[in-house]
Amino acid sequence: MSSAEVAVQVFRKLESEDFRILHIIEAAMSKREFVPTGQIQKYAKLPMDRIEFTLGKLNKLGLIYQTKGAYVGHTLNYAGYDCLAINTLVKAGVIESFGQTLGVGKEADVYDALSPDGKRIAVKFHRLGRISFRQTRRKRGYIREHSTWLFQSHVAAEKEFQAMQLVYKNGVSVPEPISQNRHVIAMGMIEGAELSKYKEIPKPEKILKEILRNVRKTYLKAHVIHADLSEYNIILKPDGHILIIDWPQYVKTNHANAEDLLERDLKNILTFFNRKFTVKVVVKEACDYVIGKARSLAI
């Protein structure tokens, strides 16, 4: 069972005092990995028996870890962090209930959910701590050295949400960005599957044109480059149109490596379409089209 599944199952069992303790542990983790019981009592201003009861409950529900050495310490795990984010989004009127898992990956879990007005939405939980810190930092240059998994995941969600807001308002085909808290993003529903999962698609030339039009809008209107684009983060919807997802590595078009990153994105997509569907487009011609040097692109 994933940590988000744990969080969704136990969320309704939590009371205000439980959330208060989780908040205190979260805040104290900025300075130390395991927070002493005495420090929690100091900020909670509750009797020690109530503190110990609540900590025991949170530990039993699988929301914190405890360590016993020179002192008894407590730290959040992902399920505890999930509960804090879910609680904020529920209070803000963003989420009413959760449905099924839409996808589980190395760095994120995505779930089906309902808003209070009955609208289906997708909720993405960033999970950067699943891979090694060095790997995370090498792949994601915006992660500073010695960051905790909590900070890494929070920054990734924040950065992705900013990118989605930028490109969405400029007409790029992405899920609607609805809200973000900590490491969690609520967005418009994602229906369909990754391009990589299709053995055949109707009119692949048409789909490639739509992808490149969206990359062009992203560049010319939003002044953004995805910087991690591939067949694994382009969704082909049931209606035959596309959605571009997974934006935390985006860069602005004035970035020092913008040209190389754009070329890499395009090369990834064009190589996939050539290999899988024998649709051939020259990378240089695609680049010229995306950056506005060419008004059209023959496919």
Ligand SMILES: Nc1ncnc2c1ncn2[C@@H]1O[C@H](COP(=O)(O)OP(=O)(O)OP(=O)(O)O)[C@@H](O)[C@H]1O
The other form holds:
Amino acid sequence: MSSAEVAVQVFRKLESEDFRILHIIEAAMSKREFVPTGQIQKYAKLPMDRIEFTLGKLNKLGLIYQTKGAYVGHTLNYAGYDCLAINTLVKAGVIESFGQTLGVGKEADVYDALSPDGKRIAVKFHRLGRISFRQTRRKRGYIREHSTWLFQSHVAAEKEFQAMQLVYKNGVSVPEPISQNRHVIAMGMIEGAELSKYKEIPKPEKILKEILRNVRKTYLKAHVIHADLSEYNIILKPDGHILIIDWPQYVKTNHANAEDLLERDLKNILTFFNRKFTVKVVVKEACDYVIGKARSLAI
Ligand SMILES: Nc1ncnc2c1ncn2[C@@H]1O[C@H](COP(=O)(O)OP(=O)(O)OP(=O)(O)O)[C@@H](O)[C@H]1O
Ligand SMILES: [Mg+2]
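Any chance you could show the form predicted in complex with the named molecule after that form predicted on its own?
Every component of the complex follows; first up is the chain already shown.
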């Protein structure tokens, strides 16, 4: 079961005292990886037996991890961090309930959810360091520098949300950015599949043109470069239009490596279209079109 699956299932079983303890652990983790029981009690201002009961419950539910031995300390697992973010988004009126997983990958879990007014939304949980997390855990029985990964995932979500807001308001085809908390983003639900999944597509030239038109808009209007563009991060919708997803690694166009990153993005797309659909466009020409040196592009 993925952490998000754990979180979605146990979320409703949590009471305010459970959230309080999770919060305290989260706050104290900015200073140390494992938070001693005594420190939790100091902030919670609850009797020790209640604290221990709650810690036991959170541990059993897989939301926290506890060191064993002489020094007893507690740290949030991804599922615990997920619960804190879900709680905030539920209270903010963004999420009402969860549906099913849309995708579990290396760096993110994406879930289907409903907003209180019945709109279908997608909820993306960032998971940086999950691979090394598993390896470390197998080796040592606990997660070293785990708190750094939670923090990095938070930063990634913040960055991605910023980028989505910037490009969305400039008319680039992306899912609608709705809300963000900690490492989690709520966005408009989209239908379709990654371009990489299609064996054949109707009018590939038209689709490539639409992609490049969007990259140009991203560059010239939002002053942004995606920096991880490929057939895996472009969704082809059933109506034949595209959406660009997965923005946490974006850079601004004044970034020191902007030129190289844009060229790499374009190369990925052009190589894919050439290899799979024998549509040929020269990288230099696409680049000139995107940065506004050329007004149009012959495809
Ligand atoms: N708004 C959305 N609506 C529906 N499905 C989505 C949405 N956003 C993402 N997905 C699905 O989740 C997958 C992963 O999303 P994304 O590319 O943003 O994350 P990632 O960081 O690349 O994760 P991974 O490492 O799993 O590839 C997408 O390929 C898509 O299938
Ligand atoms: Mg992706």
